[in-house]
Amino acid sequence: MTGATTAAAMPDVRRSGRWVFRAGIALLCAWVLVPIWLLMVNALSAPAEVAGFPKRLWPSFDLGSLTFFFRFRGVAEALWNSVQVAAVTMVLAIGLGAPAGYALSRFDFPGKEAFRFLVIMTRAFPLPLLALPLAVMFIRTGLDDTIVGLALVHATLALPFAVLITYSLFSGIPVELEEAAWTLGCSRPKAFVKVVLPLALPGIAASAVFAFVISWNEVFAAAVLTIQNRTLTAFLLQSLDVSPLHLKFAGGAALVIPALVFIFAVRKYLFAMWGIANR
């Protein structure tokens, strides 16, 4: 009798865990796409419609805000540093974190486990700790107010992330398929490159995304670090504390749009690099 109850209320427990698992699921949703959806009507509606009350819930398309926006001196400039940044910080974080990651899949070393521990604890420092000896040195090599110097501190920040992602990629692909290679007459370098590289590089895509997206989102280091070559980040920090709240959504939306345009570009390699990951 009681085995014949066990089986009659399993299909309800399941179905309770359908119901919970699709809850959780609309509640991320909505924590990701309500602020987004809200942030784009009050930017694509007028000044007047922003200020007034009750808040509308659908944009009226209006241009006005954010044409004056980006019409604003400075900001064009702005744009183009947070894009010199964030390309010289992909490039430097994957350059560094690839072979890296690589390296831990592959070999086995005297003190590996203890670099990977180092490797996350480096973001166990809060940048603002950071920040003044940061800034001293820099002043003394001549790198502040450079876009090289910035994209040296946001590498740092997307470095860990780039390690652990690249690692996990290289550790999904079997390396028989590389000492396969080697029997066919290739050399290690060679068959890194016709046979790994191919398979990992939408991970490596998809890392070099989320290297873009950190240096994009970065502001301290930006404001503090920079004076005339700020990225957008620290221009609206500066510019849009005392400015009227639709020219705020208006530096939201220039913020977020960017972002959200290049990831979803390259969505296909973020799917691919779960994919591979997973095997």
Contents of the next structure:
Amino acid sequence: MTGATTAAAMPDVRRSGRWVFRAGIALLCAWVLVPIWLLMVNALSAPAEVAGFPKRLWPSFDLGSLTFFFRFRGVAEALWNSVQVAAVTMVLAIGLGAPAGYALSRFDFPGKEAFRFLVIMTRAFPLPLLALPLAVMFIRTGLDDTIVGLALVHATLALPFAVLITYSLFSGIPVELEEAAWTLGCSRPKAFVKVVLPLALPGIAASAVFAFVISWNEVFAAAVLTIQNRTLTAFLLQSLDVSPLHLKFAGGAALVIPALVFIFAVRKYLFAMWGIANR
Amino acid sequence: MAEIRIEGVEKTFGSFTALHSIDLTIRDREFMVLLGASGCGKTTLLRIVAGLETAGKGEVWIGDRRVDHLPPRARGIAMVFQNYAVFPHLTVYENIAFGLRMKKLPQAEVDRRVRSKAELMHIEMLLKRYSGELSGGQRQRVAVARALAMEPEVILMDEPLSNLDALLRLEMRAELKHVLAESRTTTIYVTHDQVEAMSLADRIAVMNAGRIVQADDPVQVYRNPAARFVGSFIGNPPMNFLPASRTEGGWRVAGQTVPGPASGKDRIDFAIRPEDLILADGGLPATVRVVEPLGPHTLITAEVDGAPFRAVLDSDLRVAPGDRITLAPNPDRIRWFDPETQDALT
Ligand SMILES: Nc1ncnc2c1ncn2[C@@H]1O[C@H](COP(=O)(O)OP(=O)(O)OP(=O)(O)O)[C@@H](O)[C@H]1O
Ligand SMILES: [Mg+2]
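Show the other one: the form predicted together with its partner chain, since we just had the form predicted on its own.
And the full complex, kicking off with our chain again.
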């Protein structure tokens, strides 16, 4: 008898469980998508519509706000600064991070574990704590308010990720492939170029993009360390109180969209970094 | 001339000694199999010859060149890896051509060699494929073709067949034997499969715990094990051992007197292979425990002197568990071992 009731109750339980599951998914999607939707709708609306409420589901595709934004004094320079800083950051992070990732995956050396720990530890120092001494140091060395100076700071932020992504990337390439290349006439560097690099290239490109995005989105160091050569984030922050609402939304979209597209393009490798199995 | 000489090679990993002073000479064009249980150091020794691992001590010579300080590419070797190591970003053709391109051979020669080795390994129709589009057996063939295309003085193989299914393994084994005999290359082949070792080898080097226990031709290794370990490791079922004590006119084994070696010891070990026993009067008294008919013969697990003891008997003989029988050893095939050093006595 009890058996029959449980059997009858089971589908109910399972059905409500499924509803909870669906609601959870919907909530998480909304959490991510609603801000992006707001940003998109406002950025693609006429300046007059931006302050209005309720919002339309589809934007009016009026390019007024965006045109205004890109014509705004200083935006073009800031955008160009952002691109330059991010590019230098990318080169520094990969140039230093990929060799470190390779060394971690291929060699046993004393202090390897400590080194891996330290790589992650660099993220434990809050940037505001470092900003003031950094600013002083940069002023002394003449690095303040320069592209390279800011890129150096951004590179230190991006490096741990570059090291970890390339580490997991190189670890995924069997050592035997390299060894086979050595026995087939390659020196170590040659085997790296002929065998490891072609296999790792998509992943290295991905971690380069990730470094680019980290620099692209970084506000704090950019705001503290630059005055004339503001990046886009610093520029928007600085003009926050004086700029009209539609400018903020257009600026936000200009920052978020490239980052979103890039991250989406390289998501596979970022998942790999966090050890999530993926296909 | 590509004789390989390994002299006094030692290898330690931290405090663990993986190889204890190995001495081994592989003659020109010889097919040498390194055989031993998992973890005995076979791969380590092979990798030291290849130059993928550095020995702590000792010398490796190939032909008249000392190679232990040379990188792998300068040793004149080619290697086939256990998991094939076929480059996934290159076609089969480019995989086989890889080493030849490194040597900067003219394209005509590269093409000639790739095609001839592909034909030899029956993969000429796969040349345009990538490794992801190949089965394990086909990848294996690519790896062998790639090694052969180098026309090396020495080919090193680390359990090349262990990832294949039983039937394919049998087929590839015969093929490898043929191909390598044709190529007349000195070969070191690592395996833990004794049947593979017996069927392929000119000589077998049996390894145990980082030492070479015996290096001899397969029949010698089987018939005259140099140490108790060899007898128990090679042969399926393995050799039987019984304690023997000195007595009038020979050695007392399970209550019987057996003529044996003149040894200074009071106790030695008697050994006999299961197939060298027959059911006959005056043999070792045994109680049958398990009877396993295998078709051509029947495997019997009995108890002699309180210890398990196996015999391979003619399948026409009717024996049942619980029977008391006497098993007579073929006197020519009896072997004796020193219980302390484990070495063979003569
Ligand atoms: N890089 C290493 N670090 C520490 N110990 C190692 C290393 N490589 C091998 N060993 C140890 O050395 C011993 C011999 O290893 P090896 O790989 O040569 O064994 P093997 O005979 O090839 O075994 P298998 O048949 O399982 O392949 C093993 O006990 C192994 O644990
Ligand atoms: Mg091995």
